[in-house]
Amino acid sequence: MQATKIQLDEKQMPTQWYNILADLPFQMPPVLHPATGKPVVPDDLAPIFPMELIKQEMSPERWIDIPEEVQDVYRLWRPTPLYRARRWEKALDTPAKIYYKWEGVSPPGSHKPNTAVAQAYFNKQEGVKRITTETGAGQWGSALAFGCDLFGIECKVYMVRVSYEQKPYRRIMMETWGAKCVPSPSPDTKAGQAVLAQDPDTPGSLGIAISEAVEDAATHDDTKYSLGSVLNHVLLHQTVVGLEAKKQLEIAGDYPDILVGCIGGGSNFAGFFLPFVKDKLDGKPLRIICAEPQACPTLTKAPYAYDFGDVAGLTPLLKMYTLGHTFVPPPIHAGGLRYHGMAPIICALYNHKIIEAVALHQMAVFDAAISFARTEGFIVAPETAHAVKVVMDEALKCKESGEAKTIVFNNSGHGHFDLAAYEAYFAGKLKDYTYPEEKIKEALKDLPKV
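Where the form is predicted in complex with a further copy of the same chain, what structure does this chain have on its own?
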């Protein structure tokens, strides 16, 4: 019998998150205050985040304890299995060994609750009664609804109106966990009211939804705001994924030649690869490949510059590869990859050539997802499918070269609420989008001066 998956015991689950900031061979560019242009200090962030998360955001400590209460919730689905994709390897006729970490077993169906649960817990510890956030496709909103539910915190999600109408199941999921979900723009905030006054029929955007969620938190004493990717503390919480995977690969007696993941804000892949980065810095010949859409080619085509995290320009300035905070994404199905910026940690690693990036078209991405579903069974999210495509390409290169490389990817979530995208694929209605170079150049003009 050949093992299909390596399953850790609950006792083997990580009890600390790994903080890459302790091991980086360079200084991270500081986060800047949008008004003063000076590095932000904890107090600047205190109106919208609890102090413990702000501390984690800036911590130099290599290991940060996972509170027992958070571990206890993690155990509802963690440790997650690491699969050897034997059937897919056979179908691809490759000598490569392919492994994947399967995060789709969590109740919301992705890696997102790894940080949602932690954020809800730390907010609860500081007496926060209510958390606001925005969501596009709904993956993050449902994870935060789940996290808040378990710690008895009210949760309000501003969901981009077009998604709210097109993806009712994600909204119902949030309501099942007791969250309130409203279409954004909403009449509940000044930002929302202003947009509605101008255009009552607007489909909304992630930028507007962020503005509403931040305004709501900033104007209510008992309320904080929560972000599902990009920031250091979010990536930190996701390192449980990579720490488990590393242990599981050890049990399998393997070490990766190539790590692959998809990147939108960067948290799923960073959480997966960061625990391996130190090995690479210490000389391991490890390739780390980020998969992003051609429709949103942040690492592969955008400049490395300071920019806002949101459209309205309310957030601190982050040094990142950015398509410009006024970026309007083409309508690809991988909603979670349609963000103009990228986690600063990922950007710095890319800038220092420690990690690589590839941009992909969605038709080829869905081809790969079908190949995977028909051999491994699991129907992955369109975001995750970007990673699947890169793995398939690397495995086929191994077939050419005859090399038995070990390729490991983060299978970050299922596509149960994205089947309309698969339908479009089968109906031949998918389109590929290349984001125009001119638009990237144009966006440079909108970058804040620092």
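Now show the form predicted on its own, given that the preceding structure was the form predicted in complex with a further copy of the same chain.
Next up is only this chain, free of partner chains and other molecules.
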């Protein structure tokens, strides 16, 4: 009998996170202090992050131990299964072998608790009483609400307004775990008040929500800030996904020719592909393809420059591909991909041509998600559907060429709270948003001078 899914025993779960910084063949551009322009030091970040996370952010060590308390929580859903998409392969009539790592089995339904639980733990260890954060589609906010609940920490989530309105059940999920969720921009912060004064009907953005959450944390002594993507320590925690996938592919007697994942800030795909990057650097002929929306085409259209991670300019300056920190993307349904920037590690790898990127329109993305759902059964999040579309395209190229390539993607979360988007798709109400070039040019004028 051919295996449909490859399972690892709990004893095979990773006990260390993998830090790609130890193996990069180049130096990462430094993170800069917005006031001085000099590289940040740990004390600069201490007002908003616990020191252990700051150490992880800057660590040169290849392996960092996962605390037993975090491993114990991980065991609720980890290791996650690796599926062979045999039904989808047959429907596509492709000789390609397709695998997907299914992260939708976590309690919040996505990959996000891999870092949410870790961050809540390290905050708890340092006596933090309250954590603030932002969320786009709600996956990160619900994951942090889950993590904070387990460690007895108060949680406040600033949710991008368009997603807050599109996905009320994500808010209810957060509230079920004891968090408070408000639409962003909100009247609760000066940053939110300023945006509302300029545009009361704004759909919001992750950049705005980050400003609110950082301001909230910086103005409360008992509060720290938590980020669900972009930063090194977040990508570090997510490497449990790729480390498990490598073991599972070994069991299957296979190795990928192509890795695929969606990118917004970069956490889900980076956590999946970073453990494979060393293989590519050592000569493995591996393609790594990032999938992003045409409406917010960070890697494929933006310049590589220093920019703030938020609208109000409260964060340190990161070297990344950026559409401009004041850019507000169109209200596509993949709310988690509506971010103006990208994880600096992903940006550096892309700049050095180690990874690739493709931008997609949401109608084609939903077409692919329906094809996947009607064969594999899983209804994926709109963000994840971007990866599904690229996998389908690559599998159909294999059909044309006759090549039996192995394609593996990170199926980063379910779409059970995104059914309004599917409803809009079936009703013919979805539309494609073209890259808003003029708005981005306007936003890029505000790039900090470095």
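Residue numbers count along the first chain shown, from 1. Just so you know, these numbers come straight off a predicted model, no measurement behind them. Rigid core (definition): largest C-alpha set, two forms, superposition within 1.5 Å.
After a core superposition, would you say Thr94 shifts its C-alpha by at least 2 Å between the two forms?
Where the cores coincide, Thr94 shows only a C-alpha shift between the two forms that is less than 2 Å.
Aligning on the rigid core, do we see the C-alpha of Glu10 shift 2 angstroms or more between the two forms?
Result for Glu10: no, shift under 2 Å.
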